[in-house]
Ligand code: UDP
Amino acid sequence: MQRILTIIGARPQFIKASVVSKAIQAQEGIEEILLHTGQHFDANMSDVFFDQLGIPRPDVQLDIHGGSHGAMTGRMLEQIEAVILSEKPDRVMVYGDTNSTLAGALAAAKLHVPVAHVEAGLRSFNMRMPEEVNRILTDQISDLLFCPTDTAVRNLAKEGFDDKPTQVLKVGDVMQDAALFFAQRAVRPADMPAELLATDEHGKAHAEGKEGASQANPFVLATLHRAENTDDPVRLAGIVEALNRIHQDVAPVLLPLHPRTRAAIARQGLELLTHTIDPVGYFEMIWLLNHCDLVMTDSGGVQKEAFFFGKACVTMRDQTEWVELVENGANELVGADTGRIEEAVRRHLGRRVKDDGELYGGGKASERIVEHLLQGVDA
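May I have the structure for this one chain, in the form predicted in complex with the ligand?
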């Protein structure tokens, strides 16, 4: 029996790991030990995903969050190392590009424990992004790189991975697996603003339903949390102004607000006029993706989910790791300039896009990952 220590800590990692864990459980041969670093800890940023997605309670729960990047990553490194020494896994598996990813990979590599990186090879080519630093370093010290796209495989080839013993494997995107697996579980957010719900002739908002967009009035679904936007006062002001203008002049905007963004907006004394709700669970997010008329985001995951759910996406960043969506016209990069964002939203509002299942593996990534893992650490 192979023992794999899976390290997760942030919202997107719960979603990614949930489908891989299910695929592991569907096979014999792998025992998974789950470690949660505590990087995200609020009920609506962590617990809700364990409950909804059926992720087992972590075997090891750390409580590391806040502070500077160095302090957070350093504390994780020290504590994960101790867990690896006591649990003696055959392999460590990490996801994505957070501080939990890098700390887990580094702790393992220093102890000569092989590392599998899910979502390897993605690049924004912007080294000012903490995520870019984390993913480049993690790829360098992993021996098994599970790439979601052809672009990711190409990025690694350009970095010389063809000449290394590292295995580079295109498996598809586990977020597509999650979107397909949980698609039928959509739940309308309890705090959905009444204005966004279609009403009957008696003015009564429609009750919960899963069967299509007819039960919501047109709205734009927005998410915003990347440090490159929240920690840059000029960018944040430009985006907030764009969201406000769009909400007032184009279509109502619904923003499930990340705690980091809430804090940054308060710190900067900005006023948000959009419909703002607390971060939602994944099932609620699927409902919103299903019912909205456009997605505006700076999230990596949400850019793809817009595509999975057939909606155009306006991305408030200067680069994206998911270039294939820009190339096929599903996604437009608009940066943080108010006028540019508003103009793009007007152009894309209501536009539908089609996922033919080619770009992201069509929901088979977790199965492929487990097949490779089952080949063992020496394969």
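Next up, the form predicted on its own. The previous block was the form predicted in complex with the ligand.
All you get below is the one chain by itself.
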């Protein structure tokens, strides 16, 4: 029986782990121990995912959050090391590019426990992003590198991984697995603004359908949370101005607003004119992605999710890890320039994009990951 210690701690990792955990449970000869670092500690940002996505409750809960990057990572490293020593896993598996990712990989490597990295090979080529540092270092100390795309495989080849004792494996993107699996369970956010809901001839909003989907009037879905935008007064002001202009002159903008972003906007004395709602769970986010006419975001995950649901995306960043979306025209990088953002939104509003199943694996990434885990490093 192979024992896998899976380490998660941030919102996107819950979603990714849910589909891989289901694939693990469907196989014999492999056992998963789930460790939640506590990096996202708000009940609306962590517990809801275990409830909604059907992930088993963590076997280990560290409750580590807050503080600087160094302090958080250091505390995680110490406590994850103790768990590895007590649980004695055959392999540690980490996801993405968070502090939880790096701490888990580093603790395992120091104890000579093999590491599998899901979403290996992604690069933004911006070393000012803490996520870039985390993902590069994690790749360097992993022996199974599960790449979501051809671009990720090429990135690792350029960094010399072909000559290292590692397995670089293109498996596809587990986020597509999750989107396809959970699409039928999407639900409309409870605080969805009434004016964005389609109404009948009597002015009543359409009721939810049997699959939790109801009609919506055209709107732009926006997310804004990345520190490079929220912590930079000039960038944040430019983005807020663009959101306001689009909301007033192009199409209504709906922004699920994280408390940290709300605080940054208030701190700068900016006025946000868009529709705002509280942060949403994954099923609510799927509903919004499925019903919007365009996505604006600075999130890595939301860029892909827009593509999974056939929506064009305007990305308010200067670089992206998902360069293949830019190359095929599904995504446009616009930085934080107000004019560029507004112009791109006008061009892409309502445009649909097609998925031929080649970019992200067609929803089979989780199965491929588990197959390789069962086969071991010689897969």
